[in-house]
Amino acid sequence: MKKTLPNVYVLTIICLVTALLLAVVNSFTLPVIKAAEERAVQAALREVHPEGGNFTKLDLANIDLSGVSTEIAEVYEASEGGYVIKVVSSGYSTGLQIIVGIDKNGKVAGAECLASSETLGYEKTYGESLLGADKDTISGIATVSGATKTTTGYKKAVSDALTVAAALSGN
């Protein structure tokens, strides 16, 4: 008993010193990590809305989402006009995450799939067929045979993003 008590003290001191060192390292690296994450987000936003300039994240609590049936995860406003909207939809399976750039004229500037559980892979390139589409023309874009559920879910997500953008711009 007398020998185990000093061992407990030594292990406790080692744990406290290690925790303190980790906290100090974290305080130095956290701002660097946050800045790198913000640069990555801005780069992804510029990928789908190249003409957007800088982007500001909007608070979803202030946005009327009554006209959409998919989950709107994030909304960014572009300094040069338009929006970038991250939508979570479902195609053949759930979790189809799509980021949609909408220019100041209400047309799709870009659409990319960020994550999915789809099996055929059409969601990786289907966004290219939606470039230039707007609320009136998106329904006329063909779905891919053999991937009807995936491409229908993709189109629904982009359509909902267009609805949100129109509501935000007052149209």
Partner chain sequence: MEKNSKLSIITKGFFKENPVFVLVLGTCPTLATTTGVIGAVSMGLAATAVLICSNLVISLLRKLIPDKVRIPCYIVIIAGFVTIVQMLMHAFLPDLYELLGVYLALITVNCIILGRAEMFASKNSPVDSMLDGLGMGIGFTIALFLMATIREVFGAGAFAGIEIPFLKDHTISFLVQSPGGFLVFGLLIAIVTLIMNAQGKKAPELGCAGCPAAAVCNAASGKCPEKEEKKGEAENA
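Note that the coordinates shown come from a computational prediction; the quantities given were computed from them, not determined experimentally. So that the term is clear: the rigid core is the largest set of C-alpha atoms that superpose within 1.5 Å between two forms. Numbering follows the first chain given and starts at 1. First, how it differs from the form predicted together with its partner chain.
- Rigid-body motion between the two forms puts a hinge in the chain; from the set Ala44, Lys149, Ser139, Glu74, that hinge position is held by Ala44.
- 42 degrees is the angle through which the smaller rigid part turns against the larger between the two forms, based on C-alpha superpositions.
To test you: the structure above is the form predicted alone. What is the structure of the form predicted together with its partner chain?
Just the single chain follows, nothing else.
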């Protein structure tokens, strides 16, 4: 028992010092990371719905999310009609964040990946193949062979965003 105590003390002290160092670094990097993410979100909103005008964030508690299997993280209403919806889906890994712009006619105006842990990079370009799709035609768009999990998760996210937009606009 006496022999194992120093082992426990040393490991505990190393863990505590490491945690302290990480907390210090986190305290000055987190605000920078959050600000950069916010800028990326604003830029992405305009990127996926260029004709949307100004965007207003909607309260998720007031939105009907039935029939949606992915996580709807944020919904923005565009002043010129349409919506921008941020969805968290899963591809090869969890945390596939997709932002989808839907125009006033209920069609995909743009889709981009905000963050992912995918390894092949198909999530960066797959959104282009979904442009112009609506909730009836999206199921006919093919996934990418060799990146099936990533692109299926991506398509599911866009499909759910279209469902939410249709519910919001009463279609």
